[in-house]
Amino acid sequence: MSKEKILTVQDISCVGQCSLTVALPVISACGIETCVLPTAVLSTHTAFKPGWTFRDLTSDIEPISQHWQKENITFKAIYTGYLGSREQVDLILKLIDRHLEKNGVAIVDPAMADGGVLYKGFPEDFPKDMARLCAAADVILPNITEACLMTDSEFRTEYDENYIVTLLSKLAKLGCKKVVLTGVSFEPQKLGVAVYDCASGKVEYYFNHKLPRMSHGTGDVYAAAFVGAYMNGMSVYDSAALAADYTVKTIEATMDDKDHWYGVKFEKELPYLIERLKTV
C-alpha cells in the first residue's frame, strides 16, 4: 500500500488525549500526511466533570467537501472516529464515495460506547446509524460493547470463545470486510483482539498481558496506531498485533502518574512505534 494521504474524521477535544489530538501525531509519525475533518470541538472529552462544551461541526461537512471536490483532493484511506451527530453518518458515506481513491480503504472505528453503555450525548438507536458506516467499511474497529449494540447482541463479562465468534460473524454481516475486535480477554490475566477475516470466516487472536489501569483514549491510540501500521504496508493482523504492543506501551508509560487519569502519554512511546514500523 502506497504511502500516499489519508483523511481521518473525528473530533477535537482541546484537552484529554483523545480523537484527533491523538491521531494526527500518531499517524503523522509513522511517515504518513495525515488532512483532518473535526466532526465536533469539545472543550475537554466527555469523561471530564460536566460542564464541558460541545460544538457540532455537521452544517461545515458538507461545503469542505465541496471545495475538496473542485480541488481534486482524494485519499487512499479514510479513517473515521467519534462522531458529532447521527447527520454526520450519510455526510462521511458520501464523503467515501467522493474522496476516497479507487483501491482505498475506509477504516471505521465505531467510537461511540464502552463498558456495556453509549457514551453521553448519543440517542440510543446511534448504533443503527454506525452500523450504517461499517457497511461501507474495508476494516472495522469496534471494542465488545459496540459490537454488541450494532448487532443486537448481550453484552457480556464473562464470556467463551463462542461468543466471540458469534459476535464476529454478526458484525461480518454488517457488510464490512475484515473486523478488529478489541477489549477480548478469556483469562484475567490477557487482554488482546480477535481479526477477522469476513469472506473466509478465520479469526486470530493476539493477546498482551493485562494491565492493572483502566485509561481514557486507549481506543484511540490503538486505532491511529492500527492505521498507521496498515498504511506502511502491514496486514490486518500485524497492524492489530503493533497496535495493541504499542498500547500497551503507552500505558505502562503512564502507570506511576496518577494525576494523569484523563489519557495516556503516548508521545513518551512513539519513538518505539516508529522503530517497530522500519521493520516493515
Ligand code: PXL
The other form holds:
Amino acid sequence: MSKEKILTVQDISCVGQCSLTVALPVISACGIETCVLPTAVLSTHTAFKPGWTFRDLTSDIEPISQHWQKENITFKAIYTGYLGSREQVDLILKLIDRHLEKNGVAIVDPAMADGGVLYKGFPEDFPKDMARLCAAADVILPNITEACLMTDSEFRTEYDENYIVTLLSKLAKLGCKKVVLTGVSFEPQKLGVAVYDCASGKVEYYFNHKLPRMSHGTGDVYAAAFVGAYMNGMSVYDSAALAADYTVKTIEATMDDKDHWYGVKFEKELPYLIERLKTV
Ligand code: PXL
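Now that we've seen the form predicted alone, could you pull up the form predicted together with this ligand?
To see the whole picture, the full complex is given below, headed by that same chain.
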C-alpha cells in the first residue's frame, strides 16, 4: 500500500490523551498524511469525573462531506474511533462510500466500551449500530468487551481459546474481513491480540508480558499505531504486533508517574515506533 493520505473520524477530547489527540500525532509520526473529521468535542474524556462538556458534531459531517465531494477529496484509508451519536454510523457509511478510494481500506475501532461495560453516555443498544459500521470494515479492532456487546456474547475475564475463537467467528459474521481482537490473555503474565482472517478462519496470536497497571487511552494508542504501520505496507499481523509492542512501551513510560492516570505518555515512545518502521 502506498503512502497516501488517510482520514480519521473520532472525537477531540481536549484533555486526556485519547482519540484525535493521539491519532493525529501517532499516524503523522508514521509518515502518513492524516486528515481529521471530529465527531464531538469534549473538555476531557468520559473517564474523568462527571462535569465534562460534550459538543455533538453530527450535523457538521454531511456539509463537510459535500464540500469534499466538490473538491474530489478521497482517502486511501478511513479509520473511525469514538463516535458522537448513533446517527453518525449512517453518515460514516455514506462517507466511506463517497470518499474511500477503490483499493482503500476502512478500519473501524468500535471504541465504546471496556472492562465489561459501555462508556458513559452511550445508549445501551449503541453496540447494534456500531456492529453495522463494523460490517463495512476491512479491519476491525475491538477489545473483548466491545466484541461481546456487538455479538450478544457473555463477557468473561477468565476463558480458554475456545471462547476467543467463538467470539472471532461471531465477529466475522458481522461482515468485516479481518479482526484484531485486543486484550487477549490465556496466562496471567501475558497479554496480547488475536488476529483473525474472516474468510479462511485462520487465527494468529501475538503476546507481550502483562503490565501490572490498567491504563486509559491505550486502545486509541494501539489503533493509531496499527493504522500507521498498516499504511506503511506492513501486513495486518505485523501491524498488530508492532502496535502491541509500542503500546507496552507507552504504558512502561507512564508507570512511574502515579498522577498520570488518564492516559499514557505515548509521545515519549514515538522515536521507538519510527525506528521500527524504518525496517519495513
Ligand atoms: O479512549 C476511548 C475514548 C475516546 N473518547 C472519549 C472517551 C473514551 C474513553 O473513555 O471517553 C470521549
